[in-house]
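The chain that follows stands alone, in the form predicted alone, written as structure tokens.
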Amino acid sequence: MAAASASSAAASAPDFPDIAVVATAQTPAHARYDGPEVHLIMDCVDQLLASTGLSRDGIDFTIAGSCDYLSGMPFAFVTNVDGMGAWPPVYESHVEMDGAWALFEAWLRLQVGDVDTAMVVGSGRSSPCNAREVFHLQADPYAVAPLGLDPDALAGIQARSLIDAGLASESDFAAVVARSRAAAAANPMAQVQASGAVAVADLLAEPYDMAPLRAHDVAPPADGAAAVIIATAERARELTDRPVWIRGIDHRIESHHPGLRDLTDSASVRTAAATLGIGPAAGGGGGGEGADPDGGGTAGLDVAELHVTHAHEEIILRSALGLDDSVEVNPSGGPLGGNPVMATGLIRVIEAADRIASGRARRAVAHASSGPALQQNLLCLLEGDG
């Protein structure tokens, strides 16, 4: 990923622009949508053409994020596209994954020159499927996909790792799980909406799913899709009095063979976050006592919106970046509360701005993950004007 670390180091050089977004928008994480899913699509890109007051042929590159998988469409993203309302039509992209990517290859684009502002959408109708025994189908297809082993079996593997280590115990997997849901309760948005507090000893009395963990460890799968408008610094400054400045991104793959990994730990999320100067590589935790708040990425980190769709995971991701508890982990609630599978990680990015944008946090971090077990790992580093 040396393009995505180049990358990263030069956006903050005088000669490539600051990129900020300017306006978000996501719909609820449906259990099922029963209506087409270029229909999630248009609900989102109708909300960020009345926040900006730009219309569809003002928008100078499209791209988005999907799986045709999910609905079992050939050439599905082709008809999303009508969602969007490209102009031209050729000025349009599509990445076969999270829209978070779209958003890195927008951001690139932007870099350019030529355009100056961009609309990345992240959708996807998980409901329509298994996901289980479609996306055992992207692992190694000759060690590995014959097992069986779907994402959410290598999880519990992953999470055993932990247990057996010594760096986790399955009560802290249920608060995770609390924390997560109690957080939920106040996002409209969220799926998984609890009618009260959830206590630690209540989850731990539900059976297993995938040992050691439990049904309510693992995000459920949901309908929606979320979408943004990123422009370069001038024209951000005129759609929005608010520009949320993305300082940086870079994004990491391991390998797809689990057992070439330590599944304890993620060395794509602490190299990338490396790159972008915050976590442990970098010299600290997000921002706890001592933190310089106009210094390096690891100073002055207010919130951290992870891609955590099992417990565990938020562990894991916690250790990479270095997050100490001065650090709001997940506030919407996280994808434990609704995981709109292909916008998930686009989510995070959108939860962290909007927390900037409406003056809750300064400076955010948001993570979108891809693959089994963390296999794949983009890190966002988001700030504020203030």
Partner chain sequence: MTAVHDVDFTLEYPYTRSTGPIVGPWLTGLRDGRILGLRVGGRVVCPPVEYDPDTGVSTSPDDLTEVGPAGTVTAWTWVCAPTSKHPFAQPFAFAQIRLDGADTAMLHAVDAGDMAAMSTGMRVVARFRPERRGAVTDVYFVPGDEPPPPVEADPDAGSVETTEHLIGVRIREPLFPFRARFARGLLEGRILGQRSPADGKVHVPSRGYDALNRVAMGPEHDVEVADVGTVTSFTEIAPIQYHGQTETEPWIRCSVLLDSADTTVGGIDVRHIGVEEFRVGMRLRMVWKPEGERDVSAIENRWGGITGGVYERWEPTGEPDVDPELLKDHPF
Contents of the next structure:
Amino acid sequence: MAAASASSAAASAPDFPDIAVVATAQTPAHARYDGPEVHLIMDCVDQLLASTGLSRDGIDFTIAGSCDYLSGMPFAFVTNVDGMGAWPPVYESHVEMDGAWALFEAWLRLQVGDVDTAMVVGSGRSSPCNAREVFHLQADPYAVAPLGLDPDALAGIQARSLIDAGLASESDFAAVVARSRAAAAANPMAQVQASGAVAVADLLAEPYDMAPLRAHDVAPPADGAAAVIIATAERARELTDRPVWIRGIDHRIESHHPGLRDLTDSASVRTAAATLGIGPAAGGGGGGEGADPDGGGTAGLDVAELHVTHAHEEIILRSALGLDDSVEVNPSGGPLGGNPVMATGLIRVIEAADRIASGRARRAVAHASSGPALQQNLLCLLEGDG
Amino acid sequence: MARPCAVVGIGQTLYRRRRGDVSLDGLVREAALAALTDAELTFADVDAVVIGKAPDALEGVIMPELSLCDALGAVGKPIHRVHTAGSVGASTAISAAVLVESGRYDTVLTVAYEKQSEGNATWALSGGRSGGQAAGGTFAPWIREYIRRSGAPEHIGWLVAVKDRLNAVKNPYSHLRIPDITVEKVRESPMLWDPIHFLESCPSSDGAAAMVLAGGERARRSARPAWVLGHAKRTEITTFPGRDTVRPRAGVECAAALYASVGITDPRRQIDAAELYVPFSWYEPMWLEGHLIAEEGEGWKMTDSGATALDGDFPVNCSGGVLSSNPIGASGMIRCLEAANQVRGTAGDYQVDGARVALAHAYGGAAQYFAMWIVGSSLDVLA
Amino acid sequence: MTAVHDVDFTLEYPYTRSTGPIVGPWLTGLRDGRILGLRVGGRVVCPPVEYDPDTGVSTSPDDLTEVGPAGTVTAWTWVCAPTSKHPFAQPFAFAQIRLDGADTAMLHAVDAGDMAAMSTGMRVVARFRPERRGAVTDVYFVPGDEPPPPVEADPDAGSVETTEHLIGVRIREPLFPFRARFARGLLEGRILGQRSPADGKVHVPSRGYDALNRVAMGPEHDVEVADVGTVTSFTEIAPIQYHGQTETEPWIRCSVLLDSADTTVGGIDVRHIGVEEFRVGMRLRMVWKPEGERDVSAIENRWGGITGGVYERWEPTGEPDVDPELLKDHPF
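Now show me the form predicted together with the partner chain; what you just gave was the form predicted alone.
Below is the entire complex, every chain and molecule, led by the chain shown above.
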């Protein structure tokens, strides 16, 4: 069912205008930030304005993603507008989702053609709450939420399914963590700053948490914010020397009932990837055989930034995206290195875009996820000029 | 450039204080299936879904797109969720229109809802703390200031309350039905937040509203399209010295941008019907002025003269408005679909004869979020 | 509480859900000791849903059918450290359980005692709790196949049409530094504001930033303001009763522009002045509680005004009113 509809959303129809990421900003992923979410947002917005030279009223459209419940107050998102700036009044909207979905709407908005620049923000402070006690409220309100069955528990079930199917082992999970932590050590924004390499054997010696997952297999919720400015082609060239082109964004959801899903695979990622012309259906996302170095659709991916909040998810995502070893996965350390919930998905786009802008990659896919056990997934395909 | 987008299907639930007969799944499906039926489509025809509602804490379900996606036929498709406080229903409709206008999605189902009876809006507005003042407590001082500035007589609010409730009697979906309402009854009803009487206040409702929006062939083939001629949104920060909460600049600029985008220069003459977000009666004249339909200080005179009645020259809230049905998250979308009903000629007993251009509006937060759209019976109706 | 404290607040509400035509009978079944699935699209789905998962077409309660009480674990996790929301305080398993007679697995809890007792493919069987109220938590699972003891259903209980859920999220964190300084000031009998480095305006209570100019403010921007000011806005509130509401009598809530401040202090509760004499422009003075009796426990990161815990009352100064026209920049 999930893969049934590739819809009419053609990824790269020729008459769609080119849209590029022109500036990015993120705060560090703080274990606890001792101040209002507004400060985190303001910090990002100031960075964006400084790097583009835009004034606040030079941005045509603004859209943010956040979660009231995580902030501990209904309508908490209203206060966040203070950080984004809305005087004089601005053209603005908000999704109660990760900032990556705000990017989706902003990207579509610019394609309408009457506005040229958009700012996208994702933010959250996780430290005041126990994330498990908050996010079990995503579950079916009749049959599941009253059990307190939280996303980490469902992740544990998914990890078990993967092991039972012979698709991964606990060592594989630990290897994902070890590699993520090693990468995070080089990322000043990361929350988990390993002091040297973490050995798989040492990770496996740790006790279980949501068995077969261990505490280190679960991304630590953090406080933080992230923001980007995107622009239509002509404006993008005015605002930066290194635009990062958004070649497509697609997102798909799967059934809310895990019993109706194959938890060992990601049907939604496969559909989104096919829509964007990447992934196994398009001949593999990596640089292997069949790769088209000109980025003609199938391959040439250098980097994948994946929204891996539980180690085993990387294995599912690699498979669904058809990534081989030539594609660098989560060079930032990924969410296992720092997980400012509600910004984490948008940060995947930022990390991928930054790699391209700095010349370390030419083509990348960023992935964001929402809901338990990778229920909903977004892919954003990014490319540099040359 | 923007691809034309049309409303090709409209669906509503019955609005009631408590829809005890349905689950959350059932509530949204009632509206969604009605909209699909109206559009002569099924879930299989839908390319993407956009949902909206006010805070998750009103029902205690976080990110409800995750638990409603199956019920809305969205599995395997894109679905996303908008939240812009009280304006959210209209914001959601606009977001859905953007999906179509971008050219990337042909058929979009959009649904907004609230099941207020599951929780408590005053509790939510108070942040779960004691001593909440409710929305009326926030807006009452600004209404008082409007009365002071404009010199409007006190019966204006009562007139709006009577007009909207009598309109609601003509609407089969209405929550409040008070056929024997009179100015005297409004005046004698309890004072909740001076100067707002009980009968000048919106109810707390359960309900959902849905539309199918389409572009391209599907829009052109529609038997009864309402074309989305334009839309606009504006937001301003909550509080600072000098902020005009009676006539917020964001509201003025939102209206100005909207009219300019569709070529309206004289909104009172060029718009045939309006659905304005009026949760407390005085907001009718306040938004007539705040959205450039009347000159400053003149809005109450339109109300007083009967211009905003169903048979007036600028009918407002012919459906009965927020004063008669208020599932918060859906209330803005109801404004949008009732505007569409008017230009499609499907408004039944509250149809404005010959309506070809209609305005819908919602606001939220501390009168700081604005979302508006204009629909027309044809794409060139304003040409 | 006469000291500055950390925030510890639970955002909590007792929600009432209506269950509809499919979930209602399912919960009724659980209360009465039966687990129901639904025949749809050639399979039996459990838990039952209101739509065909493949087509979205509405389903009928006529197609409900009993499944279980035993079933097979298709996947599981061992919860080593249960949260306050989980059904057991001791470690247990959450599992996907395909009940006998069903084609899909449902999520539930297995009280297995030890992780070693769990395995994929194992048999588990329902146990109904002695106190049942028509909720998914009326049942849990244990290893094995032994049918549960018969449950005595109350023939007069009717069907489950609504369910109650006390849902709360606990928030614990230190007060933000600027809030802590403000609260400490109140305990000391001083009202602290912050002067914006951007335009010199004094914000009280400060939110740690100047929203108009989008600049953060730190301790170096703290200034003391007067405890005398002018009413800029007010509402008389007839309290609506809701979970957590402790107010029962009408009172006046007003905003006051304190002398030497540029923003108003909102949320000031006045209970000693009649509404008929209350007006915008009126001059008021705060009468402090004695130092040892001041309570700032209402101040937290999401709200930080002049709490009723620090004043006895606000009283008219007797000065002439300020012309409301001069106050219209302060509608809050």
